[in-house]
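What follows is a single chain, given as C-alpha cells, in the form predicted alone.
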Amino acid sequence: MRTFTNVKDLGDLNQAVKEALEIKKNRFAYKNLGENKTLLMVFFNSSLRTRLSTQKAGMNLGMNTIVLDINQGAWKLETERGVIMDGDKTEHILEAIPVMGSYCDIIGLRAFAKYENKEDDYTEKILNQFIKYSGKPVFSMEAATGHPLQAFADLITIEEYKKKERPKVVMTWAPHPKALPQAVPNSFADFMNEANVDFVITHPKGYELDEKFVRGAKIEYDQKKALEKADFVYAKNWAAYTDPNYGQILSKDRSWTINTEKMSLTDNGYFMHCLPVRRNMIVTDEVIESPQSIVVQEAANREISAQTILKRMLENL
C-alpha cells in the first residue's frame, strides 16, 4: 500500500476488517515492522482522536513519531504557484514537502476543506501535492473530501456490534451551528457502499452529497421513515455540496436532532458519531449516554484502523 485515501485502497474489504480485528487482539505483534522507521504526522487542522490514535498506532508498530502543526509550530505555507510571497506566508509548500519527506518513511496528512474554492477542495489539492512531491507513502488523516481512517474504524465497529449478517445502517444529517466539511459523510458512504450492509442516507433537500461517494445509495428525505428498523444510526452534520450553495448552512432545523423518540423507531439500534459532537444539536444527552451509544468504542477503533494502514505501508517499504 502506497497511499490510503479511500476504500478502494484497501482491496478486499472483508480481508481488511479481518486483519484489523486480528491486530486488535495483539497490538504489538508487528512491532518489529516499525523499528528504525519514522512516521511524520502533518496537521493543517486541529485534532484529538486522529492525533492520539495515529501516534499510538505508530508506537504499537515500533515507529518513531513526529508531529508537525502547520501554522502553529512551523512556518506558514504558501500553497499557490505564481504568487509573489510578500505576505504572511514564509515558505512554499513545494519546498516544504520534499524536505518533510527527507526526514521520515511515511507521512500522514490532515488538511480540511477550506470552502473557498470547490475545485481545489474536490481535487484534493494539498493531499495530492504531498503524494506527488514527498517521495514517501502518504495516508489521509482527513482531507478536504474524505476521512477514510474514520470510516474504516466505523466499519470495524459495525462488524463488532452487528447482530445480523446484513444490518441496516442509516447515515442521518443533523443540525450544527457551523458549516462542516463533507469529508466524514463522504467516506462513510464510500465504505458502506462496499460493505455488506443495507445503507440508507437521510437528509433535508439541498444536502445531497457528491454522487462519486453516494453511488446510488438509497436516499430518504423523511428521517423517521429512514430510521425504521435501523441497526445502526450514524449522525453527522455537513454543509451543502451542490452549487451555488457549496459550503453553506441551509438549515439548523432542530427537528433532525437524534433523540430517544427517533431511536425508538430503530431495531434497538446503536448510535454512532465520529466525535466531537455538539450535544443537544446533533444528539440529545439521553441518547449519547445510553447503553446503545457506541461512540467511545468507535473512537477507540481509530487506533486499530490507523495501525492496519501503517502495518500495510510498512510491509511494502
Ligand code: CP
Contents of the next structure:
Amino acid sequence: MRTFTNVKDLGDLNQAVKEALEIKKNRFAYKNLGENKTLLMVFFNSSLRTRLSTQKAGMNLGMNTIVLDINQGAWKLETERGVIMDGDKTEHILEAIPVMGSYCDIIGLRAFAKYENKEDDYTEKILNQFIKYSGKPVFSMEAATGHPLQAFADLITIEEYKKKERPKVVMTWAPHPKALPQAVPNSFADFMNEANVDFVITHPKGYELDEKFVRGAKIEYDQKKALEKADFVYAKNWAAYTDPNYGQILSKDRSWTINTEKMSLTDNGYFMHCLPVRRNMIVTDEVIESPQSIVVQEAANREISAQTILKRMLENL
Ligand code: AN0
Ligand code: CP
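Having displayed the form predicted alone, please output the structure of the form predicted together with the named molecule.
Then the entire complex follows, led off by the chain already shown.
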C-alpha cells in the first residue's frame, strides 16, 4: 500500500477487516517489521486519539515515530505557489514536504478542511502535495474530505458488535456550536457503502453531503423514523457542504441530540461517535454512559486500524 486516503485503497474490505482482527489478537506479531523504519506524523490540527493510537500502532510494529505539530514550534507554512512571501509565512510547503520526507519512511498527515475555498478542500490540496512531493507513502490522519482511519476503526467495531448478518447502521447529524469538517461523515459513508450493512443517513435539510461519498445511500430526513430498529447509531456533526452555505452552521437544533428516548426506538442499538464529543449537544450523559455506548471500544480500535495500514505500507516499502 502506497497511499491510504479512502476505502478503495484497502482493496477487498472483508479481507482488510479480517487482517485487522488478526492483528488485534496479537498486536506484537510483526514487531520486527518496522525495525529501523521511521514514521513521521504531521499535524496541522489538534488530536488526542489519532496521535496516541497511530504512534502506538507504529511502536507495536517496532517503528520509530516522530511527531511534528506544525502550529507549535514549526515555521508557518505557505501553501500557495507563486505568492510573494513578504507576510507572516516563513517557509514554503514545497520545500518543507520533501525535507520532511527525507527524514522518514512513512508519513501520516492531519490537515483539516479550512472552509475558505471549497475547491481547495475537496481537491485535497495539502494531502495531495504530500503524496506528490514527499517521495514516501502517505496516509490520511484526517484530511480535508476524509478520515479513513476512523471509518476503518468504526467498521472493525461494527463487525465485533453486530448481532445480525446485515445490521442497520444509521448515521445521524447532531448539533454542535462550531462548524466541524465533513471528513468523518464522508469517510463513514464511503466505508458503509462498501460494507454488508443497511445504511441510512439522517440530517436536517441543507446538510446533504458530497454525492461522491454518499453514493445514493438512503437519506431519511425524519430522524426518529431513521432510528427505528437501528443496530448502530453513529452520531456526528458537520457543517453544510452544499453551495452557497459551504462550511456554515445552518442549525443548532437540540431536538437532534441523541437521548434515551431516541435510543429506545432502536433495536437495543449501540451508540457510536468518533470522539471528541460534546455531551448534551450531540448525545446526552445518560446515553453515552449507558452500556449501549461503545465509544471507548471504538476509539481503542483506532490502534488496530492504524496498525493494519502501517503493516501494509511497511510490507510494500
Ligand atoms: C474533528 C471533526 O469533527 O472532524 C475531529 C474528529 C475526529 N472534531 C473537532 O474538531 C471537534
Ligand atoms: N477521532 C479522532 O480522530 O480523534 P482525535 O481528533 O482526538 O485524533
